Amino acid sequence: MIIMSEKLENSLKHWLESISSIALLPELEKVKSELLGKSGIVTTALREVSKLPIEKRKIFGEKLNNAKSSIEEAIANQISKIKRSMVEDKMNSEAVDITLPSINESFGSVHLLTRAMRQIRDHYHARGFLVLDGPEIETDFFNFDALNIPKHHPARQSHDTFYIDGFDEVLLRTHTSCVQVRTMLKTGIPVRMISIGKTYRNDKLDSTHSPMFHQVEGLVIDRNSLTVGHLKNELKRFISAFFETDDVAIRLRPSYFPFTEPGMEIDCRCNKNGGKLTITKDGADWLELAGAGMVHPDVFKHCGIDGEVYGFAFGFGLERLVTLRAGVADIRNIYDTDIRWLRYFRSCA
């Protein structure tokens, strides 16, 4: 078994020192493949860390990750150095090409939230789901009544919801469940859909709340029997795809939502080491991720669906998912225009 032995540590140190002396890109790519490729030395060692006793796993894993980061940084720096040298050699040997872009030109990147939305859309498109959005200005019926939210519910008060001046029953939607209602009214059943979009609630902006945020909500309805087991399986598939791991364990805790019966909160096992989160079925901690449940029969009635029908729904806050995956502690940083944060998000790709 390859572990972070003294021999391996010295070998990686030697590789790290030799990278700066490589002058050709093909040679550098070969070294990168030998160290970081699918069958590379570091990759293989990291894969085998999980086989170690738990008390050694953290020590060796941390050493290997530090070595991997150092090698990646050294290779990136050397690639930049070689390319700069190639351009300089070309300019010295040829006439100056005034159309040549600046070597130090900084390019933009797709924002962290946009990347996550595209990833989720691709995941569900590939599985045959509809990926939809609807109007952000909604009526009471689509936002509350059709979802079995009673008139006296606190969510309908102005201290929780933004109403449009001069229109008592027109508001900025508080969830993307409105899209599910519109879809059921338009298409009937069966339904397999996901909705991603902006939502609005009368919250003060702080480290964990924003008056505008994005939701990801799923809905599956059929006349064939759908159970909590199907819901649990769908949630595991989503969490596994988003956090890019098959090592997922979740639990369902009873909770109340007017539009589900039964309703539940979704937690998954994880490890929290400093600012880093790792989703793993052997994790020591539980992390709350979503709300879900079986669709309430009254919701079907409001949407004109009769007869024996089954369905489940679930909802995630996109900003929460993104901050957990990227290790961002304050949601306000996602909306910040500080160039340092934008560069940091680019490095989280």
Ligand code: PHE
The other form holds:
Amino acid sequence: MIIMSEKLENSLKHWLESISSIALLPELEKVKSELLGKSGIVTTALREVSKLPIEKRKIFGEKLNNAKSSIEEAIANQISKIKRSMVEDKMNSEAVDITLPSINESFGSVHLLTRAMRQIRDHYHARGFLVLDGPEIETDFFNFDALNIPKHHPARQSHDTFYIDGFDEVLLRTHTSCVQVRTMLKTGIPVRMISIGKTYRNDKLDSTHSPMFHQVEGLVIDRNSLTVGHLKNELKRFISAFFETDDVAIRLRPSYFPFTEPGMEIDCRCNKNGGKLTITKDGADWLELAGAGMVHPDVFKHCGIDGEVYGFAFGFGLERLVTLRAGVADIRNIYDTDIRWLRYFRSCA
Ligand code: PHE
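What I would like now is the form predicted in complex with this ligand, since the data block earlier showed the form predicted alone; can you produce it?
Time for the whole complex; same chain goes first.
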């Protein structure tokens, strides 16, 4: 018999003490197997209990079983103690000091173009316009035909168009006017909408051109007679809001767009002093800002609107507006990811 009855109590005391002093799980496993494993001390002793005389067997057996339960309980307690202290150690070593002051620097900002788009959207929204969008890949019906630019019309040449390989009539829209066509066909009249979005023309990238650029276009149609006066008022309000000044004078200069009659170019009085632009009524210079006009009756016909209707439309190049306002001379800079430009744009807010 490995453990005699009288020795058991001492041994148990010793084992329990050593279990409670262990700090590492593998060590605890080792002790557990030494005591309770298949050939562990307690297991072996329990096996040998049967060899004892009957009266001793009962008493010693009970003592041994109690000892086994105490050991198991001590081991289980010690395991949870070790685990708890591991979690505590981790929490202490990875603690975040929430009393430290926060970092106030902001790491990003809304891009100049995005900011302008949001501003324009909000301006027209407040004036009761719907802000609508359409696909950038269009058919030539929406981009040209419906806008009174049939197949061999010379105006098609001025829109250097990207066609989709293998499709004669599918293209990247050259202006956002397609959204106007879609709106007229879908909702009928009255219409009061703007569209802001990407447009594409096969232009070389230089200081004033980009093969991808953004347009803002507006369209208003009603049965009550709308006039060039309404158009002028709407444009003046916009220029005033965008450049944040009431000191605005605009002029309408005759021009040609197949989808307008009459068509015109919108200029705005300004001063260009050494690259610095000031919009002002008393300015000596004129700034070309937008194309516009009264909607051509043929466009109404193509878009399923008949009867006596009147409408006006206008279109801005977003990049032009944005570069003018921010005093950036080269359109390429606004697509630049150079952090210095991005910081400068943030300062233009
Ligand atoms: N869609 C025209 C363009 O891209 C701009 C425009 C819109 C002109 C509306 C007149 C009226 O050139």
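Rigid core here is just the name for the largest C-alpha set that superposes within 1.5 Å across the two forms. Computed from a predicted model, the values in this text were never measured in an experiment. Positions refer to the first chain, counted from 1.
- Once the rigid core is overlaid between these two forms, Leu46 counts among the residues whose Cα shifts by 2 Å or more.
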